[in-house]
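We begin with a single chain expressed as C-alpha cells, specifically the form predicted alone.
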Amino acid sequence: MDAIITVENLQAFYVLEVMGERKVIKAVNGVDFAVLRDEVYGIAGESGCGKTTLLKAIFAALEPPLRIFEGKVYYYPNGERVDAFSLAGEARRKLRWTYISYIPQGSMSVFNPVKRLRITFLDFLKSHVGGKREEELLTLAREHLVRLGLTPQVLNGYPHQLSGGMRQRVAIALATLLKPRVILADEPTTALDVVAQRAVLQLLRDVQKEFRSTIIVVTHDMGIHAQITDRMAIMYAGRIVEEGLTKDIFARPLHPYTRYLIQSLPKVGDKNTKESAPGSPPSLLYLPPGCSFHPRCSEVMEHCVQEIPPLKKINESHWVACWMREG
C-alpha cells in the first residue's frame, strides 16, 4: 500500500470549561484510515459528525480548545514516515503548503478583505520561496493561474469583487501554488450555485491530474463524492462507520446510515418522496451507548445498544462498522 497519509486511532476532542465544569466533546473518536498517493479520498456525513475536526487534525492545526488525546497522523515526504504532531517551527513550515495544504470552508476566510489578491499571493510566496524579486514571484503566480485556466487579472482585484465561485477557485489556486502532494478541501462547494459548483469540481479534477496530487475532500453532498472521489469514508458521531471504493459504496452500501445518505439523493425523473434518517445526530458531548446510530436505526438489535461495533473488513477494499454485518 503506497500511503501518503495514515491516521491511527485518532482521538481529537474539544475540552471546554463551562460554569466551572469540564466538558469533553468527542469530535473525532478513534479513527483509523490511510489515504493513497494520487487518489481523491472523500469524507462524508451530516453536519456535526466530526469531518472538519478530522481535517484540522490531519493538517496538525491544533488550537485550543481542540486537543489530541490519543493517536497519530503520519506524513510520508520523500518516502520517510513523519509524525505530524511532532513537527514544530521551521520543520512544520517547510511541509505546510509544499507537502500538505488546506482549503478551509468559505473562501472569504482565506483572503484579507482589505488587500488586493496580488498582495496575498506575494506574501504567501515570499514566506516560502526565497531569493526572488517581487516581479518574479508575481510571474509565478500569473503562470499558475493560467495553468489552471484562470485569468491573471484577478490578482488586481479585492476578494469582494469576485463572485463566490471565482473566489473559491482562486483560493484553490493559492493552496496549490507550491504544488503540494496532499490537498485538504473542506466543503469546497458550500453556498455555491450548481454552475459554480461544477467549475470548482472541474478545477479540483484538473489540479489532481496536472500535479498528481492527493486530494481529501470533506462534504456532506453525496453527489459530489459520486462525481470526483475514488474512495470514501462515511463518518457518524466522530467515527468512521463505512469505508471503501466510492463505486462499491454507492452500488452496495452496507451500513444503514450510508443507505439513508444515498437514498436522499435526488434522481432525474424520480418524483417519489425521499427517505432520510429519522431523528438527528447525537450530541458529541453525550454519546449514546453502543453504536451511536442505534437510536435512529430501523435494524437495531440488542447488541447494538450494548457495544460499539468495530470497523470490520468485508473484502479487500470495503470496511463497515455494523453488528448486522458480523459473519
Partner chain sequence: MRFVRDYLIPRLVQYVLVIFFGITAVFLIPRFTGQDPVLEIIAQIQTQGGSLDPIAVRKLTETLQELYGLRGTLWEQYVNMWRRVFHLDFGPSLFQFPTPVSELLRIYLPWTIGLFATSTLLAWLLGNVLGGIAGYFSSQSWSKILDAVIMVIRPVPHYIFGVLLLILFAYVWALFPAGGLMLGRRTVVDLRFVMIILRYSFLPALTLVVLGGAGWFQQMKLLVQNVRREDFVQYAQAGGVKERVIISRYVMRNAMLPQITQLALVLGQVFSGVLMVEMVFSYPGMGLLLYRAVTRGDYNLVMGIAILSIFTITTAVLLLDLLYPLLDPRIRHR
Contents of the next structure:
Amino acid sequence: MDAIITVENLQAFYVLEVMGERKVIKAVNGVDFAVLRDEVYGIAGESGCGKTTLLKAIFAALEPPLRIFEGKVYYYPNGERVDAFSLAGEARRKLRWTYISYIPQGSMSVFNPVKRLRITFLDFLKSHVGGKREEELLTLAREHLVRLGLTPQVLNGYPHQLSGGMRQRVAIALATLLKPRVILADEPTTALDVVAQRAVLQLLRDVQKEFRSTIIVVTHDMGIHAQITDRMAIMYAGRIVEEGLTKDIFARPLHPYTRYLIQSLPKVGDKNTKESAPGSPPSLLYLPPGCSFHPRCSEVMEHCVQEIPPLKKINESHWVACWMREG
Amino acid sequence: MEALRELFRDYRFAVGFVFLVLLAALAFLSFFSPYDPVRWLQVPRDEPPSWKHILGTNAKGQDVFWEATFAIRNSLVVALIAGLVSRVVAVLVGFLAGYKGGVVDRVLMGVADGLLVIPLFLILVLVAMLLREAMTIVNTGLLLAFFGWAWDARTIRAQILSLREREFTQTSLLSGNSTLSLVSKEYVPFTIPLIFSTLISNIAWAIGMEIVLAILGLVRLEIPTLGTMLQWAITRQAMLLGHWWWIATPLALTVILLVALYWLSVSVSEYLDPRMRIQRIGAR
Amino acid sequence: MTVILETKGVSKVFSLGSWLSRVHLVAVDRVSLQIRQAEIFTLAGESGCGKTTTARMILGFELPTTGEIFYRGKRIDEFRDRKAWFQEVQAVFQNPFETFNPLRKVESYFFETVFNYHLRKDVKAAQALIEEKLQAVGLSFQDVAGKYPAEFSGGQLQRASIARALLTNPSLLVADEPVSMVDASLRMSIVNLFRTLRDSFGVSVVYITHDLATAYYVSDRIAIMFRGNIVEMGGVEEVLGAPKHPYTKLLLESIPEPDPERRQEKAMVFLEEREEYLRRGCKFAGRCPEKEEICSREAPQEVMVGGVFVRCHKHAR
Amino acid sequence: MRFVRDYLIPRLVQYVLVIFFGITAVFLIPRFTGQDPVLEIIAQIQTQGGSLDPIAVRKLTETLQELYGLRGTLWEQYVNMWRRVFHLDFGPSLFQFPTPVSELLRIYLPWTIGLFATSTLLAWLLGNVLGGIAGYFSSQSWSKILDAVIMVIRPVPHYIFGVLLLILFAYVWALFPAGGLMLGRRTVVDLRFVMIILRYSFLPALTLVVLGGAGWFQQMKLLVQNVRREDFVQYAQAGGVKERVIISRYVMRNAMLPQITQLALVLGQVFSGVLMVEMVFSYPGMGLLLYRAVTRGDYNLVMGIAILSIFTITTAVLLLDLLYPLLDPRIRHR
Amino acid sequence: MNMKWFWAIVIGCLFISGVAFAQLPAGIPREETLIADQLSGRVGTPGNFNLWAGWRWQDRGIQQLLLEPLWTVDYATGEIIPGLASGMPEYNEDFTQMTIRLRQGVYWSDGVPLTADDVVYTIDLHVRNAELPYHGPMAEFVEKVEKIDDYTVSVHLKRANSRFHSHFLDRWGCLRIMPKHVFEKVDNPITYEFNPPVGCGPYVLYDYDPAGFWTLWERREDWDRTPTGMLYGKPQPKYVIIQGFESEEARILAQLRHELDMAQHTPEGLKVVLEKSDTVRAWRREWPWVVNIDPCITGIMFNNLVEPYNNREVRWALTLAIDIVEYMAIAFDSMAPVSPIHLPPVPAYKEAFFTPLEEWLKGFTLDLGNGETFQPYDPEVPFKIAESAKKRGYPVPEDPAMIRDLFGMGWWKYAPEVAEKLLKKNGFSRGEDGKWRLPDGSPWKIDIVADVNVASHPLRNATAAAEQWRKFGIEVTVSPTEARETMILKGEFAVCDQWPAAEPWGAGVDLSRTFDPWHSRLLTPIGKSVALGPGGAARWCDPRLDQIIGEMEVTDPFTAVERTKQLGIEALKILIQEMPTIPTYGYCGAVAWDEYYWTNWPGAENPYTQPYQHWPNLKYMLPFLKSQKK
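Given the form predicted alone, state the structure of the form predicted in complex with its partner chain.
Complete assembly follows, chain above in first position.
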C-alpha cells in the first residue's frame, strides 16, 4: 500500500468555555483511514459532522479551541513517515504548499482583497521557492494557470472582479501552484451554480491528471463524489460510518445513512417522490448513546441504542459501521 | 447579569470597571465634602500629602483630595453630557442617512462632512469665547456634544449601509415591521458595540477637549474639573515648585479614567462583537 | 388557470465598478413572465443570470428600471403600502442563517409577523397559529422556542423560514435558491414542502435555482435565464425533457449526476459574467457549441416552438 | 459619462457647499463674539500708556475701520470678503497691522508644514506600524507592555507632556533648547541651519509624535486584531507565506484603509494639540497664530487661516474620496 | 523593529542634540550679550518698526533701545529724565505756548544729526495726518509749530494746556520724534515699515526672527552721540536680545539655563527661579522679592451707571465686605502693598500724598443712618498681612517701618456688619439662605468681567474679590473674556477687574493723568466707547472733581508744585468718599535677574532706575551693568 496520508484513531475536539462551563464538541471522534497515492478520496457528510475539522487536523492547523485528544496524522514526504502534529513551525511551513495544500471552502475572502492576484501568487511562491527573480516566478505562475486551462490574465485583476466560479478555480490554481502531493479540498463547489461546479470539477480532475496529486475532497453533495472520487468515506457525527470504492458505495450502499444520501438525490426525468433522511444531524455536544444515527434510522434495533457499532470490513475495500451488517 | 458576570472574566473589563466605580465613588464623595470647592483658603496652603490632607493642599488653600472629588464629578458630567447627547445625534443621523439613503443621506452627510472639515478647534474656541460666561458644566458638555457627533454618525451610517444589504432586513420587512422597528430590532443589536465604543472614545475625547479648553482658560475656571485643576496647577507652577501632588492628582485621575474607559471599550466591544456573540450562541 | 402575477418587459440596469472602470449592466432585460395560481414556477440559470434581481423586483425590494409588474391585474406599486403587498407575497431566501438576524431569536420573527399583520390578537392565539404553520413544515414550536439561528441546522432553519413566510397565508411564495445552502441530504425535505404548499394550500411558488434536478422534480413550468434574458420558457417536461436552447442543454449536462458511471468528461468553455453581459448579439454565443455567424451579430428574438418560448436563432428560422 | 453626472458632480457640489458654508460660518462667528478689534487696539494703546482724547479715538476708530474693511453693514462686509477671497487677498491682519494675512501665512506655513504636518504623518506612520505589529503579536509580552505604556501616555495632555519633556531634556539633561530658535534673517541654509532646526524642533515633534502616535497605535492595534482573523490572512498563514509578508501586505495593508480616511479628517483636528505644543516650546506655527487671532478678534487672520485649512482639508477629503478606489479596489460607487 | 534602525535613531538623536549647542546666532558672544524677556510676547509684525503708526510690539527694543523720547519718567527715582530735550518744557504765562530745547550733539543712528527740524516735522505730520494715533491731541491743541533755531522748537497751542508736554513724556509710549530725513521720503507713513529702523537710542537693529520671537540689537559705535551715552556713559552689553516666550515654563527654564538675563515672571515663577538658581536675584533680595514701586494701582471697577453700583453706599458696603488680609493672600500671596486710595504706594507718592492724607483717613467717617457712624480706616492692615504671611511660613521682617514699606500704609476695615447695615439701609435684604437680595427682591448676582490671563493682576483681583463677596453672601461669578477690553470700554459690564484709576505719571506730584478721565464732559453713556481709559470706563463724575481738573489745566506742574499736590489731595479725598472704584494694591512686578553674566541690577537696595526690561528706561540701566566675563 502506498499511503500518502494516514490518520490513526484521531480524536479532535473543540474545548470551549461558555459561561464558565467547559464544553467539549466532539468533532472528530476516533477516525482511522489512509489515503493512497494518486487517488481522489472523498469524505461525505452533512454540515456539522466533523468533516471540516478532520481536514484541519490533517492539515495540522490546530488553533485553540481545537485540540487533539488522541491519535496521529502521518505525512509521507520523500517516502519517510512524519508525524504531522510534531512538526515545528518552519518545518511545517515548508511542507505546506509543497507537500500538502488546501483549497478553502468559500474562495470569497481568501485572497487579499486590496492586492492584485499576481501579488498573492507571488507571495505564495516567494515563500517557498528561493533564488528566483520575481519575473521568473511570475512566469511560473502564468504557466501554471495556462496548464490548468485558465487565462493568465486573471493575475492582473483583483479578487472581487472575478465571478464565484472563476475565483474558486483561481483558488485551486493557487493551491496547486507548487504541485503538492496532497490537496485538501473543503467543499470546493458549495455555493457555486452547476455550471461553475462543473468547471471546478473539471479543473480538479485536470490537476489530478497533470500532477498525479492525491486529492481529498470533502463535500456533502453526493453528486460531486460520484463525479470525481475514487474512494470515499461517509462521515456521521464525528465518525466514519462507511468507506469504500465510490462505485461500490453508489452501487451497494450498506449503511442506512448512506442509502438516504443516495436515494434522496433527484434526477431529471424522475418525478417520483423522494425523501430526505428524517430529522437533523445530532449536535456534536450531546451525542446520542450508541449509534449516533439511531434516532433517524428506519431500521433501528435495540442494540443500536446501547453500543457504538465498529467499522467492519465487508470486503477488500468496503467497510461499514452498522449493527445491521454484523455477521 | 449573566453578561456582566461573563464580562468580569476579562481582566480588562474587571479592572476598568473597578476603576470607574472607584472614580464614580470619588465623584459621589464630593457631596460629602467638608469644603466648598469654589472657596479659597479653606486649609493651609501648599502642604504635601499628610493624614489630614491625604493628597495635600494647593496654593489656593484647598484640599486637593476633596477638590479632586468635585473635579472628577464635573468632568464626568461634562463628558457624559457630551458623549450621550452626541450619541443620540450620531445614532439618529447615522441610522437615518444609512437607511433612507438618497437625498436625506446626501444632506446629512454633507452637514457631517462640513463639521468635520472646518477646523473644529477654531469653532470650539470661537464658541467657547462667545459663551464664556455661560461655559458652565452643562453648556461645556453640550458644546462638545455639538461637535462630537459627525464622525461617529458617519461610522454608524456605514454600518447601517452594510446591514441594509443583508437578507434579514428583507425578512424583517416581510414580517411586516415598520422602518422604525426594523432599525431598532435588526440593526441596533449590531450597532451597539459600535455605538458603545464610539461613546467611550467620545467621552475620552470630551475629557481631553475639556482639558484643552481649560488650559486655554476658555471655561469657567472656578468650577473644579480635571481641566481647571490642571490649569490652576500649571499656572501656579505646581510642577516646577515641586508641588507634585497638586498636578499629579488631576493628571493621574485623567489617566486612570481614560485607561479604564479604554479597557472597558476594548473588552465590551469584543464581548458585543456579533461574531463572538454568534459563536457563543452556537456553542450553547 | 388564473394568472396571479405577471411581469411585462421588466428590465433592471446596474452600474458597477469604481469610477476608474465603470460599466452598466442590464441585469434583467425585458423579462415578461406569468405565474399562475397554484403552480411552481422555476426560474433557473447560473449565478449572475438575473434571476435573483427578477425575484427582488417581484417582491418590490427593487424597482424596475423599465417595465411593469401586475398582481392579479393590479400594478404592485399601487398597493396601499408595503405591508399590504407582503400579505400577498412572501419570500424564502438562500441562506437561512442570513434570513434571520443571528443576534435575535428566531421565534421573534414569527410573533412579529403575526402581530404586525394583525393575524391574531394575543400571544396564545399567535402561538397556536405559529404551531400550525410549523407543523406544516415538519417542525413544532418546541423546536423553535427560545433559539437563536446558530442553534439550528440549515435544513431546520430553512423550514422555519418557510413556516414564517406562510403565516400570512400568501398567494405567492418567492423562494430564492432555497436549497443551495442546505445539505444535499436535507434538500428534499424542503423541496417536497413546496409541492405540499401547492397541492394542499394552493400557493404559487416562484422557485429560483440553478439546480435543474430539483427544478424538474418540483416545478410545473420553468424559465431558463441567461445573462438577463429568458432564453427558454415552458412546461418543465417540455423544456427539460427536450431542451431546445443550447444553454438549457448545457445546464442539464452540468448537473453532477449521482452516478460514478456517468461522469461529465466533456470539457467546456467558461466566460466571465461581465464579459457576457456586455456582449453584442446573442449573449451565449461565446460558449455556444452550435454558434452561427448571425449569433454574434444580432440578438435573437423570442419564438414559440411547440408551446415553449425559445430565444435562439436556430429556432427563429 | 454617467460617472460625472451621478458621482463627480454631486461630490463637487458637496465640496463647494462645504467650503461655502464653512467659510460663511467662520465669517459670522467671530462677529458675534462681541469683540471689536478696533476698540481692542485703542484699548491696548490706552493701557500701554498712550493717551488719547475723544476726538482722537473717533478719528482713529474711523481710520482703522476703513483700513480693516470693517465698514458698512454685515452684508457689505460679507460680499467684500468673498471678493477678496477670490483674489486670495485676506486683507491686512487686524492685530498685526499692517502685515497682510497672506504674508503671515507665508511666514508660518513652512513652520507648520515642517513640524506639524511632518510629525502628524510621522505619528500616523509610527503609530500604525507599531500598532500593527503589536496587534499582530498581541499575545506576546512586549506587545502587552508597549500597549500598557501607550495606554498610560495617551491621555496625558499635550501641554503637560510637553513641559515634562522640556524639564527633562532642556533642564535636567540639557540636551535640547528650551525654546527660542536663534535663526535670523541673515542665516544661510547650510548643514548647521538644518541641524539647529532639527534640534529645536525635536522636542515639539517628539511630543506630537508620541501623543499622536499613541492614538493611532491603539486604533491600529484593534483593527489589526480584527483583520488577523480574516480568511485571507489565515489562508496565507496556511499557505506558509512568510510572516513578514503577511504582516505588511495582508494585515497592515488592509487595516490601514480606515486609518487613511481618518488621517485626512484628523488633519483638521490637530490644531488643539499643536497649539499647546507651540505654547510650551515657543514654536512659530499656525496653531498659536490662529488662537491669538481668534482671541483678539483678528477677523481677517481667522478668515485666512480658516479658509486655508478648510480648503486644504476639504480638498484632501475630496481627493481621498476620488482616489480611494485605488487604495481599496473593492470600493464601488453606486 | 530592526536593531540597526534603533541605533540609527539613537545616534541621530544624539547628533541632533549635540550639534550647535550654542543658542545664539553665529558670531554673537554670550558674555557680551544681554538677553531680556519681552513682556508682550512674540512680535506679530516682525519686519515692522514703525511705532508711530500704531501698536508694533514696542517693547521688543524699539522703545528701550532704539528710540529716545524728549523726556522719560522714572518712577523709581520720581524724576523726569530729559532725553532729546536738554531740560524741562517751558510754558508761557497762559500756557498757550511750549518751548522745547534740544540736546546738542545727538545723532541719528545713520549719522544724520538730530535737529529742531525733526521735531517740527514730527508734530506737523501728526497735525496733518489723521491716521496717526497721536493725531488727535496734536490736531486738538497745536496751532503752529515753529523752529526757533536748530535746537529750539516753539509749539503754539490753540488753548491753554499746562500738560501738553505729557504727550512727549515717555512712560510706556508717547509721541517720539521721527527722523525727518527718513520719513519725508515715504509716501504713506502708516504702511511704511521703517525697516531698517533709525533712532537716537544707543542701539541699532542687528537681526530679528522673521517669526517674531526675538529681536537682536547691537550697540552703536557712536553710542556717545546718543542722550543715553551722554547722560550715563557707555551701555555695557554689546548686544541685547529681546526674546518672547509663549509659556511661563519655557521662560523659567531659559533663565535657569542662563539663557535669559532679565525676565518678568508670575510670583510663582519667580519663586521657582529663586529656589532653583544660585545666580538669580529679584528686586528685593529677601521675601517678598517683587518690585513694589510700580506706578499702577490694581483693584475693582464698578460701572457707576448701573444699578445698584450707582449708589455710593453700595460701593462702600462692597468695600467693607472685603477682608483685605485674606484678599491679599488670595490675590498675590500677601506680597504686594495695599493702598486705600487710588494711587500706587510708590515711595514718591507715599511722601507726597499718603503721609499728608493719613490723619484725614483716620478721621474719615461713614454715615450709616440713624445717627450711627463708622470710621473705616484701618492703619493696622499691614501688620495683619505681615502676621498672615508669617503664618504661611514666609520670612517676614519685624521692623514696623519695613512692614509698612512692604505691605502699605493701611486699608479699610473688614466690617461685614457695617456693610450689612449700609445695604439694609438701601433696601437690600438677606434671603432665607443667607444670600443677599436686591431691593427689588431678586437675588443679587455679580458677574465680574475679567481678564483671561490667569497670572495677571486684574484676574487675581477678580478672583479675590469674588471670593470675599461670596463669603459675604453674594452670588459671584468671574467671567474671564477676551472681549473684556471692548466690554469695559463700551460700559457693557457691572463690575470688572480693570485698574481702578489711571496710573499717574509716576514722577512729580502731577496727578492729572489719574483724574482727567473722570471729567464730566467725558462721561460716556453705556454702549459707546469711552475715550480715556481706564478710569473713564467707570462712568463716574463729580462736580467737585470737575473743578479740580479745571484748575489743574492751568497749573504748571513744574513750577506750582505745592498747588498741584494740594489739588491732588483734594481730588483723592473726593474719590475716597465716593469710592467709584475700589483700589486694592499696587501693581507688583515679579522681576528676576540672572547675575551669571551681568550684575549691578537696580535692586531695592540700590534703586538707581526702574527695574523693568520692557520700559523705555532700560537704556538708562545698561550703562550701569557690570559684566561677569565668563
